[in-house]
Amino acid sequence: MNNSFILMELSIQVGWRLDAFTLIVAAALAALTMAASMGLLYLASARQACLVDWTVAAALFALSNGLGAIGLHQQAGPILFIACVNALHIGGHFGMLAGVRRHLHLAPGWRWGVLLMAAVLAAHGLMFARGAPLYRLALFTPFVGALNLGAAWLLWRRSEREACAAHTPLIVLQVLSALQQAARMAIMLAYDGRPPGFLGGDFFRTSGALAMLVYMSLATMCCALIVSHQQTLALRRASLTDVLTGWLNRRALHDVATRDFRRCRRNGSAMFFITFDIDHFKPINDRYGHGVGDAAICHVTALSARVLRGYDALFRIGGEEFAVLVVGEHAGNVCAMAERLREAVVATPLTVEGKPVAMTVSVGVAALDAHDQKWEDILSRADVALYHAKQNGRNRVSVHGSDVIGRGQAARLQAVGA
């Protein structure tokens, strides 16, 4: 859809009609009305890198057009006038790809984006350049439709499944962009730059500038909606996760479990809770204050996630008690996980004004059986496991069914000093 460079350089040397005038301006000022859109949503709560990229390309595009508009008022055409208006246009393609770029937490490249404008600019001294536009159309084109694939291609292959929908309709929009640009170079070179009838008539050049402005107020919408997506995403994410370490909090644990014990008993896996919690971390949190006692937290959780590394499922239940939900593994290497798990809190003291604070932790261990209702009934004998250990020493994995026996069992056993 986006030739408007080639559209604005027939428009400059051979002068249309108003109605291709006014469709031109009416696209640059969608230009500048995506450029305000993308730069309002950023100062005003979004903050995401990506709208200064699209603010940026927008911006490309308003000038672009406004040269052109330009041209055409005054029907006068210099070479480093329309080389002004192609490499702005290509830059605004570029400033798209950019944009997505960040999205997807890619280097952005505007180096790059500077260098293929100044390339541009620079092919207009050539002698291909400057003669007819056909020439510079079949030059720039191919680059053109290059940037619009290269950025549905990398939301198509870089999109997690939940941001899919958000994606899709700048996927389709740039992909159409790319064919129409490749349809219209290739009728100009089937008639070597004059199109018959009416292809060759004002209802062809003022589709173009209608094409350059139907692209503009859809990639607005687009970019709106992936910004929009990603900000719902945060939240989501936000209100399911303990501030302090990072790790799910009972909400999520509450969906994520409902979910795999549900898929566990159809299908016959297995699935198994690790709970843990720090032994004695009332004295830490008493004599070194509650700074230190969130660090203690922090600490033990990251040392976990290293032994826990590839499973998500990590949960805060409580001030310094955890949950780790493993699915489709075998008791042997769950039991095993458990114990690199209180090895590591054992071999890797915290540091408290540099001294070293030794920590330990507990760990109850408990698996699905056949006689579970709900997913709370595994989590309520990891519990009983994991006091069990405390009862016995602490610094220990306590496994439901081995080291402690028996269904019916309190939740949870009378620890003093846990």
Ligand SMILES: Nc1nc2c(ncn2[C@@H]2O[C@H](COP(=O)(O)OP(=O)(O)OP(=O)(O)O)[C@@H](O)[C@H]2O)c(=O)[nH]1
Given for the second form:
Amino acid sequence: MNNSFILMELSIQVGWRLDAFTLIVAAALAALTMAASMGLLYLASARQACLVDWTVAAALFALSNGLGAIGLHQQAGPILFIACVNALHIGGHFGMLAGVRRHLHLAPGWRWGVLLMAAVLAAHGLMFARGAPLYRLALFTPFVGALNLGAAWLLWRRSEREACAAHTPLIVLQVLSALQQAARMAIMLAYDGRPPGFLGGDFFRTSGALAMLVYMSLATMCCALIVSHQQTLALRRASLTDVLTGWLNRRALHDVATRDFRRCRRNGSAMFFITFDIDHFKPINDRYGHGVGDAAICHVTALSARVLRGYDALFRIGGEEFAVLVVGEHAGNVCAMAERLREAVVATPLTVEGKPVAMTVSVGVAALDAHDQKWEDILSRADVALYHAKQNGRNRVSVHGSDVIGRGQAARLQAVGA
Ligand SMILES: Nc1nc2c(ncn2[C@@H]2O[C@H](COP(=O)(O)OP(=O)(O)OP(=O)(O)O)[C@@H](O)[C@H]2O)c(=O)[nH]1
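I've shown you the form predicted on its own. Could you give me the structure of the form predicted together with the ligand?
Then the entire complex follows, led off by the chain already shown.
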């Protein structure tokens, strides 16, 4: 049974009375609270731009309800007054969608929102819209429903896996809002614009104001939840990322490698570490200064990331030492990848003050072994191979374990250990 009918029944049995004017004032206050909450959250710390859209949306709702309360108090208003109430209301729903779009890194499209509000104002000039509230409801409900469902659909389709839980309440709220608007319109149409009383008052106004009050209260919570969860994710990402290169740090290495080691052990998949270190890096620092040293590190990581495209497990594990975790690849491909990495650094010198500065890297490769107890065992073998590459003249790839090297690569790569 529809919620509205349940409440009608209850109001008759229990004798509830909620007057529309009080409800509209309460909805305006709830909208003001949301505007203040979103605005303060933006100023206080979060600084997420979607908060600005949601502040504007809530302010439009507050204005719409405030004007609605004045109109109701004066019992009637000119059509321009009603047009402003409706345009602001639809603008508020557009603002909710704009905030969702910006949160998902899409353009908020406020230009379309302003056009929509202007079109709503202009539509009140039509004979049809000048008539009974039922006609306006029939005209505008599909737009509000589309805005509500559009926001829900975007959140559902474009949510990252780790943000799903925080997005779900707003998705549900937007869908319920669209359903509520459709149910309200259907009841109005079914009773030809004159349904029985609702909670002791006029159905059209009382149900609309009550729905608005509930929507504003819940939207405040849903939007705040999304923003605070986003902030938590950003902090977590920052704690796992190296500031200079944007590569993952040692803490992230521990999390990712522990998870992948267990999975590879279970599935019997291959797992490799490629470690590499910039050769003679200290002289670059000493000669050109730390700033150029930092640029050299970024130069090498950018080149490596291009060669290792598709592998996002790239780690900075020391000052100028890096590791790449590769899972499920053939040993031959991993060795070829390590060689391409070395070649890319040789082929692309760093430019300092317009002059090329040659750079090279030494690379070590090791694979998961049947006796390994932990991922650190593979990494330390890759480090042994890297040390071997350094000892044997640098600018070369050494692979731990001759069995890891394919026959085709044996000529170019050096094997270390058993
Ligand atoms: N600019 C800059 N230098 C760093 C950073 N981290 C470590 N270093 C420097 O990197 C240098 C590493 O020097 P070494 O370990 O002697 O290695 P190397 O000179 O590259 O020699 P080999 O590795 O043996 O080829 C040290 O001078 C560190 O101060 C950083 O983030 N930025």
